[in-house]
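In structure tokens, the next block holds one chain alone, the form predicted on its own.
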Amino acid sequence: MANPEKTFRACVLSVVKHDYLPRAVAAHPRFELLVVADDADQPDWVHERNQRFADEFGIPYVRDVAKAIAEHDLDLAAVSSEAERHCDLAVRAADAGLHVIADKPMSTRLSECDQLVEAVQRNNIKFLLWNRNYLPALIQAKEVVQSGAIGELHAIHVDFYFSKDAGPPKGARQPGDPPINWLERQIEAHADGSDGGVGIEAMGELQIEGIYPLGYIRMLTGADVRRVFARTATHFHQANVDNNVDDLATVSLELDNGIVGSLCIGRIGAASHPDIGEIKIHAIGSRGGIVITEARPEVSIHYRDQPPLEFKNKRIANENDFLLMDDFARALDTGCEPILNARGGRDIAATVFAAVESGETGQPVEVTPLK
């Protein structure tokens, strides 16, 4: 067993999306940020964001990943790059002997997810894919299901609607206007935190956020998804229309052990909901069922001159980020697996890609198993 008092030393490999992941690493007393690193051939906007984060934390920014790893005594890497670079950076870190925490989605290609699983196994390192499974509502849902209070689990459904905008609404582009460039839109969206799909490759809501509801389903059922049937649409946002990716989807799931599942997911726009969105878990067992709202517990805050776009409902008792880092420290201390490891992340990615294919073809699709 490792020393439970050890402080783990981390590098940050790219900080171009939401920086909640490296901030969570820095906020936990068992972890310390030493350096930010990225490849020298990245565009200026990437270097600017990396440098800004490094300056805030008073650590160097090195434009050479291999050099940064070689020159610092590191235990792990935190990867928060564009989605299409997640696996490349994670594999390079793993091959250098570093444990890895990576932001979602795992990758834009299933083949890269498979390569990452292999690298994690080959180098005997720990990998955590960022998730929301330690939200209070998820902890309670897990306790209810595992206690047997609703009997044997038969079916599970998750509503996962984010009431965030994604640029101009559908229909906003006038004749003769050029289509919205995905990366340019994501760079612009960084200011208000709606840049979850940052990267050159356009991603629909299934790819960007599908890990969350599928992570809930995987944790609560403990079962693999075998086959999916999906309906996808571009209903709300012009950027999604112009880049031919979904912003609304329904997915039916056939899981092991005879369990059936489903999810509804969408980025439904700020005007559609007074809170962050409609996010609920429905579970049906042999003895009863539960419905748990993911945002609870929360308080509503109203005051004079409140900005119209400020969320009125505030989550409380949310220690998800801290508990994820606690979970990762425990994995490093004891050798156990993190709450969402490389294999779990890969299987969720395979389910997402199958759902996207099903939405395009209108046919059920088998989830590709790990070879």
Given for the second form:
Amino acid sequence: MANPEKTFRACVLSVVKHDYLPRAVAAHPRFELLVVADDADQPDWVHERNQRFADEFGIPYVRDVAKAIAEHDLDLAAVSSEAERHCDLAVRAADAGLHVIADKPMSTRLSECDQLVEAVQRNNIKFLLWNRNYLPALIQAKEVVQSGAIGELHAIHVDFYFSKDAGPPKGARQPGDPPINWLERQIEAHADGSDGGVGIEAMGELQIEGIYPLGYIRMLTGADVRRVFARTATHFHQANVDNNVDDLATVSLELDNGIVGSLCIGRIGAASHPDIGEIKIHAIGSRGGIVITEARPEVSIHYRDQPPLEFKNKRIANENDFLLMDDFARALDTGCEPILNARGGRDIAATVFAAVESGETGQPVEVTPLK
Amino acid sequence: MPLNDNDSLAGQSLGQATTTKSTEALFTEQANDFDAVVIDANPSQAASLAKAATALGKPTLVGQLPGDLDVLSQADALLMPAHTWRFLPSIQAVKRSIDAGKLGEPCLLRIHRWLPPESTPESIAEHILPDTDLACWMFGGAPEKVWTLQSAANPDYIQFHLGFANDGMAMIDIAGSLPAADGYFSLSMIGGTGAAYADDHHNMNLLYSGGQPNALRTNQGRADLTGQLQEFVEAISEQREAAVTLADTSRAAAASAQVIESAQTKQVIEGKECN
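Form predicted in complex with its partner chain structure, per the form predicted on its own context:
And the full complex, kicking off with our chain again.
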């Protein structure tokens, strides 16, 4: 076991998206942020965001990833770039001997996920894909399932509806207007935190958020998904229509051990829920079932002149980010695997890609196993 | 309303006016003693009784019809199949929101229905018919594509997709394997501009009597039955078609058959629009 008093030294490789990931690293007492780094050939908006974050934390921003790694005696890298660069940056960090924490989704291509799994194994480093498996309700769900209270798990369903808007609603584009540019829309969305799909390559809701509910299913079942059938559609947002990516999907899942599951996922618009969305887990076992609301515990706050988009029910006691970092520190200390490692993240990505393909073909699709 | 002798106890509790020795006698000798017929018989009897009643020109409310409804297709009087599940106050509230345009175009219907074994119908078709009907009703048509998944580990479980026009989709899971006690029902309708959630989970109270608290589901009573009967009576008095028609039952039965066909063949079933 490594020294449990050791503080792990971290770099941030690009911080263009939500910055919850590098902030969680900085907030945990076992980790220390030393430098932000990115490639010099990145566009100005990327450099601006990286510089802003570095300035806030009083650390340097280096426009050369290899140089930053070489000069700072680092233990790990936190990757929070556009999705299409996640794997490239993570593999480069792994090849430099750094442990890696990466934001979701793992990649926009399954082949890159495979390369990342191989790089993690080859370099014998630890990898954590960011997830929500330490939300209080998920901890409770895991305890119930593992206690045997509902018997052997037979079926699991996750409904995952985010009630955020995503730019103009479907049908908003006037005749003659150009289609919405995905990257420009995502850059604008940074201000309100709805830029989960930031990048050049457009991604549907399955690709952007599917990691979370599929992460729940993987944690609670401990099983791999073997085959999927999906329907995908674009019902809510003009940016999704213009870029031909889903904002609503239903997916049937066939898992190992005869377990079946399903996922309904969508970005259904702010008008459709009083809070961040309706997110629930239904699990059926041989001796009973359990219904879990992901948002709980929460507290309701209502007041005169309350802004219409302010959530009336606020989540409380959410220590997910801290516990993820705890989990990663434990992995580094003991050599155990993090709660969602590279192999798990890759298999979730494979499930998502299979679902997207099924939505396009209208037929069930086998999930591509790791070679 | 007269009832068969065999139902005398039930009839007395309903305040019956008279009795009869047989349905044949009822329909031939006492036809002038009643204005309408409500049939609660097994499916094989229900169709012939409904045919006889409507042949007399009696408005008829009939439950549990068989799969083959051709025998009733030329009914001579108002014939309302009992789709009691549509008349639950929660379901009515959701449907009214759709009809009023508050939710926009229906996009996704999600249903979780869990039942203890003793309340689970024996036939898989009966098992799934209420929810296929709800889906067809809310989307206003029959599914264009059907996919079903069952659990090898749990034969009392079924999950199915129904794909509707305009990228509408329904995803439904039904389990008949809960321990004996209350069931659970959750329905979410996600529309283009709004959503509705009718969910037992939202409607639980708590009982503290030591140990973990017990959840007590608030009860909608039998407002479904009274709502259905009210619609039957209003359709008669207003001399209009009932809100539920034989075509609705046929459509739901056909969709249910496709669900079962998909389960048996493990294939996507499509292109069988039947309404």
